[in-house]
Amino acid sequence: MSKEKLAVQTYNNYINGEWIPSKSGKTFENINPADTRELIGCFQDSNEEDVNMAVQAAKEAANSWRLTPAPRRAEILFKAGQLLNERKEAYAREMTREMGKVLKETRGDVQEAIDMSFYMGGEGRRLYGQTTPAEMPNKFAMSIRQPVGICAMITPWNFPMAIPSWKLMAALVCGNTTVIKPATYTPLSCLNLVKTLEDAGLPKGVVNFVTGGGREAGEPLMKHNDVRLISFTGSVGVGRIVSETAAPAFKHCHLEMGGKNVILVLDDGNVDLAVEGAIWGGFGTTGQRCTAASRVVVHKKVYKEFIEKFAARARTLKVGNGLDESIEMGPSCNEGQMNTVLNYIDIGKNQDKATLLTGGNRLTDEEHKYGYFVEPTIFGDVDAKMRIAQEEIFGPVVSVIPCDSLEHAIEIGNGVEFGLSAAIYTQDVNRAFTAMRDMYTGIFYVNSSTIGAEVHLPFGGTKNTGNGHREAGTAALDLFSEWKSIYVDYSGKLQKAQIDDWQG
């Protein structure tokens, strides 16, 4: 059926309460990755001035949301949690309509988003600070979190409820509004987002959603003198961008950018436990996750016993329209990225000339030739300077890198510009431990693959992964608040700190 024939939805922007058309008039449409012929729906192709309303929007609910008690910020993140779990099923489906990602990993998606609902609510009956002694008599000493205030939120494609969920969740329990621009391939997993906050009884202007383009929208959001936050995930390139324009008004400044991770495979691992590891870690979201592991260290000892079982385990693989629940693999989710994932293949096997143990085709047979589909691919014998060793590909593509030792295998995989995710696989957990100390990441697992972080604990990394600041877990409100140091005298008289010397 032709996209001309279809019934289709147009989705408009959220803006104080209302969900109003765009001033530009014009709308974009989103296609199923894995059927180009399926619009899923037309959204609004924003511009500076719907996002001046936006911001505007944000603006005028700071304050009421700002004295709001934090517990009862919280309920109505308690009850979006709720209403996210109802509608789990709906929304997963949807996201894999227009990701691409298979259903298991869309409801994980939506999961991840009530998980953060749910731990987000539970903070607002903490928002610890500290209380500590004065260095004078009948003096009080304790510090409160305060909120930023606007914060401008630009979301990636590859988990389009979970990541906008980690900054929405921590920015409102802080008692700060937002501007939130999705990216333009999966703008309707977002917007499932921000209804269910609206329905759970968030005050109008809290939260603005607006769609579009990143030159059109995203730069005069980041660039608003009203904003005093921006929260970016997505590439190393843009990222600079957003730091550059964050700059010179000190906006705070969070990214969230790439990642080169790695599976370091030790003589004394479980082979079989690692192809599986490696094949979740590589082959997962089709290899779309900024914690994709694209790199596998093994030792030599069982180099040839790993790359037999790897590469067999991942011919196997089913590749195909997620909402099949048979299928274990996606297409990209576009055709720019497909198309990237191909150029980096033909550098491995033409410029960088490693062996290509399996796959290495995009899939045109009549079940793929609708879609964006790239075959499983691993490349072996690879040497940890080659282009695809080092360079963020974000698609189902691994290379595998011999190693003669823990010390050679810790080298290799710190030896790229990202630190985002590291894993190992030993028996020893001297080994673990050594290796737990020196990979220069910001997350780490033993005996387990390079993905699936939990919402308790922060979520970042290090050199060109990102600028410090962590997502998820408590590190959160220390991205979205303030510190306020208070000193209450109860004295009665004036004392100078660092200068009265009492004596008791």
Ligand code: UN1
The other form holds:
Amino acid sequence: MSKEKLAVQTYNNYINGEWIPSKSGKTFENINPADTRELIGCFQDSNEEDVNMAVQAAKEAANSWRLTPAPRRAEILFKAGQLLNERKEAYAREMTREMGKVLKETRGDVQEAIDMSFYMGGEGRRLYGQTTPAEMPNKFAMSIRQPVGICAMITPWNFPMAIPSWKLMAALVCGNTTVIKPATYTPLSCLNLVKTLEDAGLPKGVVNFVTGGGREAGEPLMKHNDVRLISFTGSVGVGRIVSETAAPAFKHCHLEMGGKNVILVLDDGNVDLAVEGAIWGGFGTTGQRCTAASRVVVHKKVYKEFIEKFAARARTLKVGNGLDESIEMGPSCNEGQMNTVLNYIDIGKNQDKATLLTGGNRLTDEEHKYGYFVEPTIFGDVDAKMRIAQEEIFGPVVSVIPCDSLEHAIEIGNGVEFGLSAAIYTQDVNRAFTAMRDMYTGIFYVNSSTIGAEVHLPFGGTKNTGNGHREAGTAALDLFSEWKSIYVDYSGKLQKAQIDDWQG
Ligand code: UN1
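The form predicted in complex with the ligand is what I need now, so please give it after the form predicted on its own.
Then the entire complex follows, led off by the chain already shown.
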């Protein structure tokens, strides 16, 4: 495929309904990780002053947005969903160019934003609370959702439109105003989402978009006194900083962090299906999903068959520029990430001393030398305690660990610091239900890979993956709204709960 060239463009922040440059006067470059000679565009290197303006705009818009009926707010989300659908192909291509994942997957990323727009649009006519009996006569009791306030969002580069949509759509339908700061590697996809909301008729100030570094823009955003909620998706290290930053003012804090997800393949599992699941979970999105299957625990009876087929299939994967429809795996998203991956491969070989079954190298031939490409890599005979089996790599590296039984598989599966997603391949319903119950994760699949969560179910995980919250599904409404319990006494007298006998 011929290389697509865009005239280099400078993109602005979106504050109070205006596309404006940063007060810093500085920009940063967004580069194509499949071909670093290609500049996608320049984005604003924002600072505290820009952040303050964005939060101020969100503050000024808060009251009228809060008072806009939720079904009316939702109409804008529906419209945005329609527009995203019309623009899907163009946005997917831009996303492949800035992030690297293949077109099929960037179309999926935009689709996830479309799904979330419609799903949360539907919530505009629900946002259910409870009505419930009161304990005294002539008294009415109910609970309603109210917005939290100004929500700050800090989003990652691996799902550059889907994850911003999870946060924005839920926050908006609940009546919050927002400031979003996307990852510096993929600002264009988030900008496209914000632009779509603008085109769908979102009033000024309701969503504000600021690009820039974590220290210069992210930190002042999180620390701002007027921000009530911080929603962050990213690494455990940064998540801890976010959590500590939120704590002194008791800001709501939602953290979605790493994973070391596992596929369990039992001796009665369909091995060919499990191989396909491991390929998709391990190498889809170049292994750069929080939900990626970076460990496969395989019963000894089928271990040999599994690793042979798995490695053989991995060797056939076509690695390259994701804009080419025949490519199955793109590059690492940036140089730092690629170096992390290469470092873990080195650890696997030289420190852990696992068996390298396939891959292990950066691709440096003519086709790949300008990108951050690493071969699909599989380690076999991995011990569950090795670093490659414990630490999140976020790249195309899978560890295969032998096991003796279902119980052993579950023990290995749970033996990591994270708890996002797990899967089992078995034909035995008893074993499937046992694993479903005993795997301590937020997501679980039977006879399917660890990736592929749908927007209407809760998304998130246990242990170091999160801090107890979930996004997507109705769980996201609990994140982006506060409960208010309301008692209406129409008895015309003072009735005292817990004190009065109901007969008065
Ligand atoms: C992520 O990996 O950060 O379930 C999000 C999935 C996608 C979302 C992944 N729908 O793999």
